[in-house]
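Just one chain is shown here, as C-alpha cells, and it is the form predicted on its own.
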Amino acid sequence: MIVCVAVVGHQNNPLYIQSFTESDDVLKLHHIVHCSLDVVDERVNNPKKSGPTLNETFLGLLYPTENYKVYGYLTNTKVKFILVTTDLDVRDADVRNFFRSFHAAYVDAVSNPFHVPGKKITSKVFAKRVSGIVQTFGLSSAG
C-alpha cells in the first residue's frame, strides 16, 4: 500500500506531497520524504557506488525502514519523485509502471498555462490523477 508520494523540485524545495494514511504519520512521512533527497543526491552524484547508470531515471530503493520502503525517480529536468509504500515485497516492474504514470501526470500539470514553473503544484486534476494511480498500484501482478 502506498502512504505517500512527492514530488520534489530541483533545488530540493518541494512541489507536491500527499500522504493517504492517518493525520499521525504525516509528519513522519515528511521527514522520510525529506531524509530520502541525500540518497538521491548520493545516487546521482556517485554513479559508480550504485547500480543505475546515469541516463536510467528509475533510482530504485532509496532506503528500507522498519516498516517503509522509500522508492525513486529522477526525470531530465532533476525533479525528483518519491514513493513511500509499506508494502514490503513490491516488484520493481509495479514501482517502474507506478512512476511512469505519475510522471505522465506531473507532466501534464505542469504544461497547464496557469502553472507557475517551481511553484506548488495545486491542481485538484493532477491530485485526482494522482490519487486514481494510487489506488491501482499493484493491482497488475494481482492476478
Given for the second form:
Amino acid sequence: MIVCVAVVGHQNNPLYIQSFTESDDVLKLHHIVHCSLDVVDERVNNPKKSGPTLNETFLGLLYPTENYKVYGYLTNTKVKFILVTTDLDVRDADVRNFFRSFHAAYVDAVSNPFHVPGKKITSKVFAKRVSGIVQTFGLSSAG
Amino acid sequence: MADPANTKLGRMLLDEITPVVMVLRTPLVEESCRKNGLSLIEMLAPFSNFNNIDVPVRTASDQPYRLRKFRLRLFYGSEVRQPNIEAAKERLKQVITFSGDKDISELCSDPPDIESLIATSKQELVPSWFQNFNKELIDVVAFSEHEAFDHPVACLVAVSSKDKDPIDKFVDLFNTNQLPPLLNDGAMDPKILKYFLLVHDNQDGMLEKASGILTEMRSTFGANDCRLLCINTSADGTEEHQGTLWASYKNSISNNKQYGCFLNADDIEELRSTMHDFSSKHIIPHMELKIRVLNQQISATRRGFRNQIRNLWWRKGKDDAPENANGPMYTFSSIESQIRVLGDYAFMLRDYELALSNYRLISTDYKLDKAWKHYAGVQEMMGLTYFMLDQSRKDAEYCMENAFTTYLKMGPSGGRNATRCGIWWAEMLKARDEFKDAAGVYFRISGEEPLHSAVMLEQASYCFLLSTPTMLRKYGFHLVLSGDLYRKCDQTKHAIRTYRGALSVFKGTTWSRIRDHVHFHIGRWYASLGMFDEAIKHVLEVLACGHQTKATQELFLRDFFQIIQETGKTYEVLRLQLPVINFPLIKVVFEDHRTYASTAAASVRESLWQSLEEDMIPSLSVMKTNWLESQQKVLPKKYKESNVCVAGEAIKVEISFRNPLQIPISISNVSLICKHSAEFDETESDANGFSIDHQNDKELRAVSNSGEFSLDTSLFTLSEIDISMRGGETILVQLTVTPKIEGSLKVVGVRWKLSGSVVGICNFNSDIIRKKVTKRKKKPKQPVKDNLQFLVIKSLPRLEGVVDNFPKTVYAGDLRRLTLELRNPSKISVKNLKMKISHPRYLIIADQEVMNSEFPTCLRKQESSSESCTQVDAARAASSLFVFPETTAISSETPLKWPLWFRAAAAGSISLYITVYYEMEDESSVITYRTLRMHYNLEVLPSLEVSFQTSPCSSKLQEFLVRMDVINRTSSETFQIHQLSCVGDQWELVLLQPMESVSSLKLLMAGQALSCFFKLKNRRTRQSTEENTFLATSGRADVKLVDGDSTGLYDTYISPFILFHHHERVHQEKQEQGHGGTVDFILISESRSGSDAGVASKSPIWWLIDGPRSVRHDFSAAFCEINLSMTVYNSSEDVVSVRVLTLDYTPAINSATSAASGSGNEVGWHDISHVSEIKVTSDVTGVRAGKAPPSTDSVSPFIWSGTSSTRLNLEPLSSAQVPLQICVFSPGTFDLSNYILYWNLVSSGGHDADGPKVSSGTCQGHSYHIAVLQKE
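Could you give the coordinates for the form predicted in complex with the partner chain, as opposed to the form predicted on its own above?
Once more the chain from above appears, this time first in line as the rest of the complex follows.
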C-alpha cells in the first residue's frame, strides 16, 4: 500500500505531499520524504553508474527504512517525486508505471494557467487524480 | 590514512585492551592511602601508564621489538567481575545528566547557522562527553568470560606494615573465597603471576619493622616478587603536585580536596619505580613467556595439515552434543581458550600478526561449535586487529559486521556486546572517513533502551553532518529522533540541544510542518525548564500556522498562553504574527487644508477632488508670489515632504488585520505607537540620522508598567480599539492619533494585546521602508500620503458640514429641498466661503429665502411672479461655483444653514461631491485656507417613464399634436400626475380630452401606463393674429392634470425648475447635438404612496391577464383565436370562491357599484376626434394602424370563445390560473375589459363582532388591450 506521495520542487521545497494512512503519522512521513531528498541529491550529484542510467528519470529505491520503502523520480525540471510504500516486495515496473502516470498528472496540474510555478499545488483535480493513481497501484501489484 | 594507533579508535584500543592487574589489599593499606584522598588503585593509576617504557619484547617470532607505550589496568579483586547492569545504567544516566547540566549555558544562545555548522571542525561539533559515554558503555561488558583481554594477567597483593601477621595476610588475601568468579569457575587459569607489595606508612614510623617483614616475605614468596612501598613521607600534608597527576584518573566529583597531600617527591618516585619494575620486569616478561609457551603448544596440536584434519574430524564428532545456550563452556585448559589467550596476549603486546593468525584459527572452531558468543568475540578482535594492521579494510569491516550480527542474533544477552562492537565498528569507519556507514552503524546500535538510542542517534546525526556530501536532512531527522528519545528519558536539556541542532536545518525551508513541530517542542521544553524567554521566542514562530489543522492551532495557541501565564509577566513582542498585518493596506487619512466631512469622502480619489476644486482654491503660483509677505508662512524645507496636520485633529490610520488561524482570537487595546517631538529643531536633527527605538535589536522585552505612556498622553491622544476576529477573518481597523501640541509627529507603529496577555508591536517604519525599497525601483515617485511623518501646526478652525436628511434612495425625478448645515466649532471665524458641487444636474444651490418658505407650496404659482428673475437664475446656473455672500462668515456655535435643491435626474447610482472652500480670519497660520469635502452616494430608482411624440397637426399650421406616454416603472409607488408644462414663452399647451375624464385617471399605480394627448400651439406666430386676452385666459404653457383650482399649478419659471431644466438641457445637448427646434416639457407628479392599501381592502382578490399584446393574423384564411390566461390572487385570509364571467357586450350596468366605477366607461381606448385621430396615428408610428372604427352597436368585434363562466375556489393567499380564449374576426385593437369577476367568501367562519365584513362582491374587468394585425 502506498502511504505517501510527494512532489518536491527543485529547491527542495514541498509542492505537494499527501499521505494515505488513517493513523496520525503525517509528521513521520514528512520526515521520511524530507530525508529521502538527501539520497536523491546524492544520486544526482555523483552518478556512479553513468551510461544507460544517465538520462533515467526513475531513481529507483532510495532507501529502505524499517517499515517503508522509498522510491524516487526526478523530472527534467528537477522536480522530485517521492513514493513511500509499505509493500516490501514491489516490482520496479509497477513503480515506474506509477511514476509515469503521476508525472502526467503533475504536468497537467502545472499546466493550469492559474498555477504559480514553484508554489504549492492546490488543485483538487490533481489530488483526486493522484489518489486514483495510488489506488490503482495497489490493485495492479496485487493482480 | 595516518597510523592506526593515532586514530581515535587506535588510542581507545591501546587504552582499553591492555593487561589487567588484579589488586588485593588489606583495609589498613586502604586506610593509609585514604589520607591522600585516594584509594590504592587511584594512587597507582598515574604510574601504571607508561608513555615511553622502552622494553624489548620478543614473542613467538625470534625478532625482538621494543614496546614504547604500555599501560596497566588496575582493578580490585572484587571489581573483576561482570558489572551490575542496573548500576551501570545508573552510571550512564549520570554521565548524560551531568553533561546536560554542563551545557545549559549554551542553550540560551542562538542556534548556529547551518553553513557555519558545516564549517566547524568535528572536534568542536561533536560533544566531548560522547567519548565518556561510549567508554562507559564498553565497560559494561568488561570481564566477560569469552574474552581473555580482561582477564587479570597478574595479581598485586598489598599488605600494610601495620597489619598483624603480614605473611598470613598475604596468604589470606589470595583466598579463593574472595577471588573473582572468573578464576573460580575455571574460565581462566587461577595460577597467575603474583606480586607482593608491603605498603608502609611513614607517618607511623617503624620502618625497621617494615624491612623486617620484607625480608620475611622475600624468604616466603621469593626474592623477586616482593617489594616495600613507603608512602606518606610528608608529615604536614601540604605537598603540592601538578594538578594533572590524578585529575584525569579520578572521576569522582569532590574536587576540593588536595590529592596526594602527604606524598612528597620521594614517595612519588618510589611509586613510579615500583610500577615500572612491576610491568617491565614482571608482567611483560611473564606475558612473553606465556605467549611462547602457548604458541609452542598450539603449534604442536593445531598447526600443520595433519592437525587441521584431525581437528575437523574431532569437531564433527562433537556435533551431536546438546547445545548449550551460550555454546560449550571452554575452561582455561581447553585448547580453544588457550588460543584465545594467546591471541589476546599477542594483541596486548602489539604483535598483531600473531594475534590475527590465532584469532583466525580459533574463529572457525568456535563457528563449528556454534559457540556464537565466542565466535563473535573473536571476529570482533579480528576486525580490530585488521584495523591496527591497517590492511584489508574490507576484511576488517566484514569481521565487525559479522561480529555485530552474531551478537545481535544471540538475542538480549548479546545486546551489550553488540553495542560495544558497534561503537568500535563505527569508530573504525569514522577513522576512515566513511561517516555515512558509521551513521548506519550507530543507527543499528540504538536498541530498546531509549537513553542509549538517543545518544547513538545523536552520534549518527553528527556522522551525517560530517559525511561528504553533507546529508543535512538526515542530520536533522536523526537529531529530532534523538531529541524525542531524550525527552522520553527526561533529559530535557539534551532534547533541546538536539532540537536546536535540527532547527538550523529546518529553519529556512518550507517544510513548515516539521519546522512547526520542532519550534513548538523546543518552546515547550524551554518552558518546562523555566526559561520562558526562549520558550516564547520559539512558540511565537508557530503561532501563525494557518496551514495546520484546527486542533493543532488550538494546541499551539493554548500552550502559548499557558507559557505566558506561567511567566506572569506581560510580554511585548516585536513582529507578533497573530494577527497578521497586511502591509499594503495601511492607509493614512489626515487633514491639512483638505478636510473631510465623512470617511467616505476621505476615501475618494484625490484627483477627483482636485479637479473639482481647481478654480476655487488659490493656485500654487499665487502662493509663491507671497514670498515677500511673511516668512513664517513658508514651511521649513524639511517639511515639504512631510505632511501637515493640525493640532487637535485626528490622524486616522487604517490597518487591516488578518487572522491566519481557523480559530477565533481576541485582540484588545489596539493603538498606534507615535513619537512626538515638540520642537522643530530637534526633529530636524532627528530626521537626519533617524534612529528610532532600539526595539529592533530586541525582539522580546518584558514591560513592567506602561510608564512611557503617561508621558505621551500630554502630547497626543491615541484611540484604543478592541476587536475579536473569527477564523480567517480580515478586519480593517481605523486607529486615530490626535496630536495636541505643535511640533512633529511620527507614527511609528501599532501595538495590540492578544487575548489580554501578549502585547504585539509592529513597526511600520522598518517594514514599510523595506518594502518601499523594492517598490521604488519601479515607481520612483512615492505618494506623499504614505509618509508617516507629520508636521503638527497649531489648531485651525475646521468647518463641519452636513446635508440634512440626504436621501439614500430616491425615485427618479424626485425634487427635494435639502439643507446644508455648516458648523464651526472653533473660536476663530472663517470667511470667503465658496462652494462647488460636482453634479449640478442633481444638486443646486437655492436662494436663502427658500429656507423660510414652505415646500412645495413655495413653488406654486404666485400672482406676482416676475419673469425677470429667470434670466438671473440662468446666469447663475451657468457657473457651478457658488460664492456665499460676504456676510456669511461663520463663527462658533451658530451654524450656517443653506438650502439646496435636489432632483434625481436619472436612474442609477450616483456619487455627489460637494466641496466648501473657506479662509481663515487669522492670517498668520501656515494654512490660509481649507476645503471641506463632502461626499454622498445615492441610489436613484426608476419611477415614471415619460415619452413624448409630437407631430404637426394637419389642420392647422402652427399646431402640433403631442402624445405623452407615462409608465410607472416602480414596484410599489403610486404617482399622481399633476401638471405638464412646456418651457418657453412661445408655446401653449391644451389638453385634448375633457379635464374630468383624465383627472381621475391620473393616479398611476405601479406598473401602470397612461397616454394623454395634447395640442401644442406656437404662440409666437399666433400672437399677431389673436388677441392678448387669449393668452391670459387659456393659461400659458401649463396644463393641469388634476382636479382642483388653477392655483395649484407650479410655476416652472422659478429657480429650481428653470435651473434643473438648464442643466438637463446642457446634459442632453452633450449627448446628442444638432437637434434644433425642440420643445421641452416638464411633467410634475406627486407621489401617492399607500393608495394600494385602499384598493385591497375593498376586494379580496386581484387578477392579471397574461397574453400577447399584439398578434398578426391572416384574416383571409380564418378568424383568429387568441389564448390568454388570467391569474387570480386571493389576498384575503379566507377561502374565496371566484367566478369569472365573460361578456360579449360592454358592461355598463355595474358602473355604479364597481370599485373602479368612475372609470368604468372610460377605461381603455377612446377616440376623441375621429378625423385627427386616424391621421395622427398614421403619421406618428403606424403601430396603431388599423384602429377599428368606433363600435356604435353592441356587437363587439371579438367574442369570448372559451368557457363563458369559470368558477374556482381560492385558498387564502394563493393564486390560480384561468384559461381564456377570444376569437377575433377582423384586425384592430381590442379592449378585453368586458368580463366580470364575482367573488364571495366561502369560509367566513371568523365573523367578527366589530362589524359586518363584505362577504361577496363583483369586480369589473381591467382593461387589457390587444392589437390584432393583418398578416401581410
